[in-house]
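The data below hold one chain only, encoded as structure tokens and taken in the form predicted on its own.
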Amino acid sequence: MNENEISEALKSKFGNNILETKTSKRRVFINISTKVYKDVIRYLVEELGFNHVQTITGVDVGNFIEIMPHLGRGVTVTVKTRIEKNRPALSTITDIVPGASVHEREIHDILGVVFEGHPNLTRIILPENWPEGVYPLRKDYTPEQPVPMKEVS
């Protein structure tokens, strides 16, 4: 399937739940409502053969966090959805694509997104003694200035 055929198949299957689509060479970008997030991923994997998770991107965009899995099979499909920052939860896709596990753990660690149903949301990037509820890739995070080990004269 080429980019336009993939885009049309998604629009045909999910209708108005596909909020926006864009295509470019070997890329398809879709913006979807969260209520069909897992269904879209399942369709891409099980019906269209996009069973490789290249990565999952998480971005703080103010009042929302955008989650964007990038699924590949010659063409890369990026699925973007938004969740509320004050309740950052989204269903895991690890039961559909086990390779998503590490990426969801990273996003949980650095943005605080809870992937509901994930089998192991333990720390993967931040140190074990990192403070709970502090997420370094959120816009409201302010890093502390390091304390010098010794005074320089």
Contents of the next structure:
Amino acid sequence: MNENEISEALKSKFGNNILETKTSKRRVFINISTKVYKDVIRYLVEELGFNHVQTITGVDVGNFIEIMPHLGRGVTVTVKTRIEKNRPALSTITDIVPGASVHEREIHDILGVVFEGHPNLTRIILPENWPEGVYPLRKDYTPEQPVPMKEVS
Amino acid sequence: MQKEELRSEDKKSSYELFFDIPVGPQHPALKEPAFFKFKVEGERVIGVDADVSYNHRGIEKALEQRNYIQNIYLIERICGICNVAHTLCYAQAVEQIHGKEIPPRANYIRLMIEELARIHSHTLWLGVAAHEIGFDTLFMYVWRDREVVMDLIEMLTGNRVTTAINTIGGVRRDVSDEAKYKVKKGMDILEERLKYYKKVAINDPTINARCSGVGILKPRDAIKLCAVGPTLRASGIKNDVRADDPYALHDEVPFNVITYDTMDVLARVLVRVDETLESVNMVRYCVDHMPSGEVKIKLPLSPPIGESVSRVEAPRGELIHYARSNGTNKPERYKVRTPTFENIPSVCEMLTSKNGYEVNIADIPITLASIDPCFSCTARMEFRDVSKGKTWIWSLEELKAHCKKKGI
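Could you output the structure for the form predicted in complex with its partner chain, given that the previous block was the form predicted on its own?
And the full complex, kicking off with our chain again.
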């Protein structure tokens, strides 16, 4: 399947819930509404055969957080969906692709998104003593600046 | 309660209890900080917990605070061994946002350096694997021959390890005719040696005894757990980013995707040795067919607003970079997913005894090494496996159900 066939297949299946599609060489970016997120992933994995989750990216975009699973081994389909930052919750896709588990946990750590239905949403990359509720990849987090070394007299 | 359950299950065994063996974070068997907790019943490994988050350095946040040129050198330091793959992936991601193609000569040089780095990484791995099975003679031999490719990389880029050859818009250095001659000479030496190592890997009784039938990963599990790279190809699945999603003129330079279907550590050894031989041929092809012309185009420091997904077949497997720019000279978001991170669920699967498949404590080092783990790349990972007690008496269906429940 080439890029345009994929975006056409998705458009005809989900209609208005596909907000925007953008294609370039072996890349498909689709913007979808959150309510069909899981159905789109299920359709891509089970019907179109995109059974490899490359990774899931999370981006802080002001009042929203954008979640983007990248699927596929040849053509890469990036599914974009936006969730509210003050109530960041999205259903999990680990029941469709077990390999997505670690990526969801990573986003949970760094952006504070709760994946509903995830069997084991525990801390994965941050140290044990990291304070609760501090999400380093949100834009309002400023990392500690290194202090210049003092001269020893 | 769980303990009681375990005891009653295991009355027949001479071992009444299970033991946890902690390995790491600092341990002679591991070359990098990682922590593995093996649950063992006598010599059998029945489960593993892995924690490889000891190297987390917050690079993704740091990338957002530096400009695109500074980021090349930061990206390179994600991992020493696959630094070429990282800078290549980064440069491609930024060029995709710019929407510019780089000159063909630059692409040829990129590909050549990438393949030389693959030779260096795979020979390094072969040495480490030989060391893990106690075959130190092979280790010394392989690392001696690896110096050939290290010297070539130093000659071409100015540095043995962190090459910094790829830059946004092309490569930093051109390749002279004299250098081409030396590269070809080096490839002749390497080809001969690698063919010898392949013969050793196939015929040597030590390697066979330690690697054959160890660390099995079935193709179905490999796909389910999203395995990548040589780990996936050793399970018989023909998948390579260079072939499926060609970049840097990989569609012009001929090569074969190597697969083996025995699914064990030996298959992973042979996949890597054969891939190294393919790389030797690709380097030769690049030297012979390199077009003349520019090696770099000048691109503005700030790319336009946009996003891109860049993929590279690093020595350890598929490497993904996602970039999003906001029109300034610093990226809005930069995401890196390294191959070892993707392969950790698979290695946990390999290290769990079940359904007649036995894993012994002595198999742990080579099985761990067989995915060519690179924890400084990964540095963001903690995985909990199916070792909650009953693994060895489950049917495959039950295990699958459990995996699904646990989200593994």
